[in-house]
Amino acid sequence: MDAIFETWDRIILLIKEEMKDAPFNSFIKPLEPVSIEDKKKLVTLKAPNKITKERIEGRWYNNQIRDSIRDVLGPDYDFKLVLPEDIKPAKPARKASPAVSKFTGNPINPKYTFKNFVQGKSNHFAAASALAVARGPFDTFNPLFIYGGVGLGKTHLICAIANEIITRMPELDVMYITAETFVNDYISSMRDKSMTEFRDKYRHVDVLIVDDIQFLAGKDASQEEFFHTFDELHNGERQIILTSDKPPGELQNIQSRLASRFGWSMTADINPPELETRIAILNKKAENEGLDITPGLMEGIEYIAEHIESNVRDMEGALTRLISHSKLANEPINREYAQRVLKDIIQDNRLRVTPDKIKEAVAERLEVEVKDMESNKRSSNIVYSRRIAMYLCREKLGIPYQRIGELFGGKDHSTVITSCRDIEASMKVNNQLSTIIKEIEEQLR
């Protein structure tokens, strides 16, 4: 419901600009948003009494409300007014009370909205796909499969989908879970002989959102149950949304028929954000904390963004620590203060393996230049070094093939796949290559 009120707040701000205070306070301010139905292009508003409803419908306020709604939501939207007695009590399932069933979903963080999600080149397609599903479930991108590394915003996006659908179509039954929750519920239902309740809960939702689907790997019985759940929902034209650390075709220890179902999905990847997006993410975090972006705070934000590159969660954690220390010590934030307070966090982050560290380690061991590995040079020692670096990026970090290609000067993903497979095959018969890679891995550790 928070998102409905956020949208309504934007609408009434527009209305207020065109009205005098007296009629605005008498007729517009008492209205309350009930629902926003995307399919019907309809906003339902509750008037406090019959007199207010009739006054609005009989005066120009009617057009003013409609025009402002269309400015915010789109040209085809309209609205209707209802009275308190016209509103039916909400279904118990919408309350998300733990008492409804022991198989209720995971809590959906209300702060995870599209409004709070910062877009950049690294996540633009995933965000656009998620928004399309949120505004038109069942019709667009079903199933939707979002993948990427830890801490890059997958959970934020899928919770934003859930919050948006609940706001726009409150009549739908939306369930958000982790794959671990699904497995635990399955085990519990087997133990308690409550499989009927388990299946009823999971197979009769309108929208099923499952985070970290790779957790099903190696759990054959749970995979079997999820396969049938997937089929039941998909055949019933219900929306399915999944996330993983890898694309569907690269998941390990997943039954082939379940993997083929995942392959039906519209896939969208999230990559580590570039510097500008990292700064924008931290700015948004500071704004959400109610802080003014002073020059000193901006220096701290830039310092964090420059030194923590691959994990949004770590960046936000560093900013929270910086702000907390500043408040407790009553000291202003600037770059020097950030360096002092975040010294251990930045050092820990530097010790983590990154694509750049892999390139540097390979270049040092094989006596080539990093810039040559990133170029189109085809000399044997450069190609050899490039292939090893690509293989390690894939093996150590699980980076998608397409992203690895971008990291090495825009190479085609098929080239990356071939390189990784060649190195993996050669290691089985080439002891010298195995030794070189072990030495590089030791250096990275």
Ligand code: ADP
The other form holds:
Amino acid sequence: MDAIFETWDRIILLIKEEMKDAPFNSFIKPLEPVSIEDKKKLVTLKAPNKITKERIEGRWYNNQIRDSIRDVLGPDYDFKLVLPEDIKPAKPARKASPAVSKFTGNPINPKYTFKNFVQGKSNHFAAASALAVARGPFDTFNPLFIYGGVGLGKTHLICAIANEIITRMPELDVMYITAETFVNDYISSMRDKSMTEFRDKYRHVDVLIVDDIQFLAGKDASQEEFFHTFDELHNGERQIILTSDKPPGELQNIQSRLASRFGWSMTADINPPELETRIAILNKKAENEGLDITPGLMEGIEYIAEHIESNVRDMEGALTRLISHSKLANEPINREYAQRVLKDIIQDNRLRVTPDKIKEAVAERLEVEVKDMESNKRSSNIVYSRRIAMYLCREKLGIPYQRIGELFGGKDHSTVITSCRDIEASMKVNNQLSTIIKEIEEQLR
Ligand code: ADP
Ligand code: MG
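Alternate state requested, the form predicted together with this ligand (shown: the form predicted on its own):
Once more the chain from above appears, this time first in line as the rest of the complex follows.
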């Protein structure tokens, strides 16, 4: 799952071949990979205690480990052993901090863990990046920027990072806040003339996690303050983790110097989960609630996963409703029961506009085929329809340009931007176009 653990697994298999079980189990198995630095060609391993470390350093295990590392990684690699207490200085030396008020940010839901996060194609990269940061903050991906639509697991993932770091590296100060909390706190600190305390608390953490950064849009003073917070933390090599509904380049009303800072980030997107992932998420949720996954409940889960596609929170709400209804009414769950109990929730979701519905509405109005809009065909009415559909995906749903490109057969992000701008500009001068768009919007309602 995690590259460094995978590599270590390969190394350890080679070592095992050369060693008897007993010493292997007592000396090698307890080692944990901390980092693999390609530049230094150095593998850092954590020994659980001093005795193990000294034993390894003083014996031929030493060569055995080195040889296996070289077999896997290359001839010049070496390794060093560290103790659990050595790992802490990976955190930059803290400035003598004044009496920092013990504000720890917004509460972190303890259920938001990696274990409870179901991975699929739609979120794999974001989950892998988050896990890498949780295992090795500061130098893996810093800053890390996760973006995607509502209810797709951004908050879950970044809280999983927080929970993981808090458990594995309790000596680090981790702060999780929403951008909204930051703004409110900034405003009240200005009012109370307590800016020094405000700065102390945000600028002395080791890991700052800010959720829904798009909330800063248009709030210039807060952006200014956040800019300085960001710089100070970044210069001090502290870990920064951000989420947003759009990629850094598409945030509106964010000052360019702040936007360019976000652009330094490792960015990872989360997309709506595929059917199998939706089923797996609901299964996990039912399991976590201590439920038996009976065939009837499985039918209910499948029914929800088939009908709610674009928001995991809505899926979870539907499952909760289904389960509590069945408990109260003492009726067994099955597909028909799910259909009955969830009628209005599913209706609402059906009515919600999706990219597919936009494509269908445009295709119908302009008499083209959806699959042609998704192709590379360049005939003028297809290009025209494609552009209108892209524009509507952007306008109505705020989907990132990159993602819109993917939805239309892998078009370039800059092609999408040009298309949207063209349509927007033509609408102003071309009444026929604006009427067509109005009609399509009507149809979508
Ligand atoms: P966002 O912050 O992107 O709006 P959240 O992180 O609040 O979304 O997720 C909404 C709900 O869906 C949460 O209860 C979360 O636990 C759940 N969820 C989302 N994605 C997953 C996933 N891949 N596996 C398990 N639960 C998920
Ligand atoms: Mg969220």
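Numbering follows the first chain given and starts at 1. Being a predicted model, the structure only gives us computed values, none of them experimental. We call the rigid core whatever largest set of C-alpha positions still superposes within 1.5 Å between the two forms.
Participant: Core-aligned, is the CA shift for D269 between these two forms 2 angstroms or more?
Facilitator: Where the cores coincide, D269 shows only a C-alpha shift between these two forms that is less than 2 Å.
Participant: Kindly check if the Cα atom of D211 is displaced 2 angstroms or more between these two forms relative to the superposed rigid core.
Facilitator: It does not, since the D211 C-alpha is displaced less than 2 Å between these two forms after the core fit.
Participant: When the rigid core is used for the superposition, does E316 move between these two forms (threshold: C-alpha shift of 2 Å or more)?
Facilitator: No: E316 shifts by under 2 Å between these two forms.
Participant: Core-aligned, what does the C-alpha of A425 shift between these two forms, expressed in angstrom?
Facilitator: The alpha-carbon displacement, core-superposed, is 2.9 Å.
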